[in-house]
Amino acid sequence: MDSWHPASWQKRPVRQQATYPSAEKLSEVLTQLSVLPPLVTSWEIESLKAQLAAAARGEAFLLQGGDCAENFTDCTSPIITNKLKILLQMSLMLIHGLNKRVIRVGRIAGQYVKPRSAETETRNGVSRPSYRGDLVNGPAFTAADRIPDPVRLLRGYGRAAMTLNFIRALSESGFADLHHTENWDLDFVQHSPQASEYRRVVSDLAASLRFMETLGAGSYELNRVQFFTSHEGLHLHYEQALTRRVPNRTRHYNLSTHLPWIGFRTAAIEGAHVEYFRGIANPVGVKVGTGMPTDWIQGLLETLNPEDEPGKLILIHRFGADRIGEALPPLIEAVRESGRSVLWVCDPMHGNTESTASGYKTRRYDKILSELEQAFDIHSRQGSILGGVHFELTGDDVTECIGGARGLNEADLERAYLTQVDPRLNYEQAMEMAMAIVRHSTATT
């Protein structure tokens, strides 16, 4: 591919990168990373790409979700299990309601870096480097914690490997067996207003499985589910170190994850991130939103997917409930004019972030749902297909987003506000969102 190679991004303007005190130590760590085993395989990546192409045609649906930013301390059995459970529960609802295959992609096993609006943070007159995620530095506001440390790249790789290993073990051991969906219940779903509807769907699915097996249609696939990983490919040195040529294939693969994406702040066409992403064979996501003119969108399509490969490019739009009605139609039209295929995905979280009077960053459930419902309606009117959703969520009982069936308000945020970056839907709000997608789809078909 012309002059592209895994390090060619280093000749382009780069944003949102950490400044390490020792280039020599960084180089030593990257050399170690470059010879460690890959975290995912090219076969898995190509399988995901084929499934994403089906979603772009309306034959499947992408459910992508997880933490805004993972912490190294999240690498524990209960936390990983709860993340997997909530995505499995949501996908169960979507499969039943949409009558489509659901592609499960977690923001997991690599979401250790976050973009920052400023290089430094100041408290009580003291300025230190901003916390960029556990892959770069520590959250504590001390001089030692905030210094970017390249050894954290190796720790991040290790945490990602352990997380992936546990996910695969759960899947292979039948954790996701559709015959035993009672194992998917989180303890506190017992008290959810949505519990009865969830169990009704489980009962319906169990009856359907028994019918299929009576006809001789049972298979290995009924006992297992595929689960893919994703993260924002922000730390380009880390991504480069895990980018490899694969035997019997002609292109490079980013083997740190199945689906890396480019954030809204780093999607400049001439920038380093787009330069890196244009050369890898993985499917690639791009966050798009207000402030991106149509020629920018068309330029991204040409640069990132010049061959118009099916399943290669995902446009994840994020506008906010108050802006999507005006901003999304021109983008859909720009893609149509280009003649290229993309998978459209709605991220209803980022455009609806606000701060309360008490200083909490939060999101309102009603705003999130409004943007999502508007997205489905706009794509339908435009003759386009919304083929997936992208949520920041957790399987834990947090109070970070306002609203939902329990009517969480600003005062409730203090009870269990655990995120260090962006607010997430809790297990109950996430389930409500899945059921709302099904209800909206049913009402409009």
Contents of the next structure:
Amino acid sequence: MDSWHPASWQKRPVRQQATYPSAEKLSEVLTQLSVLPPLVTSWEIESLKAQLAAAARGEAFLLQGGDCAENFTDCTSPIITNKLKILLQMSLMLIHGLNKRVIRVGRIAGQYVKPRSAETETRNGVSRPSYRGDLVNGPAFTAADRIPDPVRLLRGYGRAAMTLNFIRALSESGFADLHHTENWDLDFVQHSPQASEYRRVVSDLAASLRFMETLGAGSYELNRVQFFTSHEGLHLHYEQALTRRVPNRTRHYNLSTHLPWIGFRTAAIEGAHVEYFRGIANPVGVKVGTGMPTDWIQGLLETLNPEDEPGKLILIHRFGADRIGEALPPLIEAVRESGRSVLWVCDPMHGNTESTASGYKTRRYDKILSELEQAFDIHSRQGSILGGVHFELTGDDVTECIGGARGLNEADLERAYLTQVDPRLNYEQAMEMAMAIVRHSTATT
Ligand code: PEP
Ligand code: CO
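Okay, that is the form predicted alone; can I get the form predicted in complex with phosphoenolpyruvate (PEP) now?
Entire complex below, previous chain first.
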């Protein structure tokens, strides 16, 4: 295999990239980006990798979630805090119910690019470049918005830095103090059908905390929480510009995020994305789904984690509730045959997307839950470990997915349908999902 360097992907066939009108302007921006300070550090990345290795062994559990795509306008205090709150609350439910450490990873601070099924979008006979996410172009169907603009790369880096700065401040301060989980409450939580179960868990955890403190256990770790970031590493010029050699370390790190992942549409072994990802030291996720034969999967393991480093590779399967039963067992078998270790994670969102008669892209709570429950059961039957979940969710009160305890139906979707891309679980649906995971796992173990 040819030797790797941060630009070696440029010799490979590359999918899902924007076509910029001026290569020169793009290159100017990339030069600027490549000297800006990193957003995360190699120590954080190595710490995450060690924790993911524990999840692969069944000793911890990964909770990864956030928007399908962040918008630049989402860089506001309430949106960031609400996202943090829902992930913290879900993690409490999971810690309590699964009795395991929970690794919290947001799809946040850089999730600004989307793969699209078509290069162009046509409305009333007019065709324009598809919207690829705020890092590339704008969502409005105007010529000005849809032209890819390299300056957006700098704005995206800036938004990611501001978001992360706020998350870091919140995670280190009183906000994240486990003694004061009331800080994590969202305004509407009192009215939620899940409120009483959540309160019970919180008071249980508070009692355990008091017990530990009576025993004299250190309290520093309880005053703050660890929170990691992730995004789809789709825009390879951006990822390359933030890929750095770190002093005293031998490998390159992508310092734009802790956990970048390869999307389902860009996972070709010979493609540019796999080439880029094989050289970085970060833990790496790969979305896998139907239509990927055994040798493809085994090739991914071999290429992306040749040394079989623990915690390095995460297979995020996203088959859909109707296909997982048939598709997951052979995938598990293929990994077992390879003799390598992976962290298994279920994304129950991306195989369960459908369109309503009125044209909304939605997902049904029941299908999402069914895929998750099947995933737990299949892994347990096959002797592998489901070590995490990957959701599209928000801490806000949106109406994008159908179902859940509040019984949202098709007619409710128009009330607060805010996503520009995939539908997200709202606050209540996300909490309910965390409770359902716990219920299912405790019923089957
Ligand atoms: C996503 O995670 O938003 C996404 C596009 O997923 P996938 O690559 O699995 O389709
Ligand atoms: Co999505």
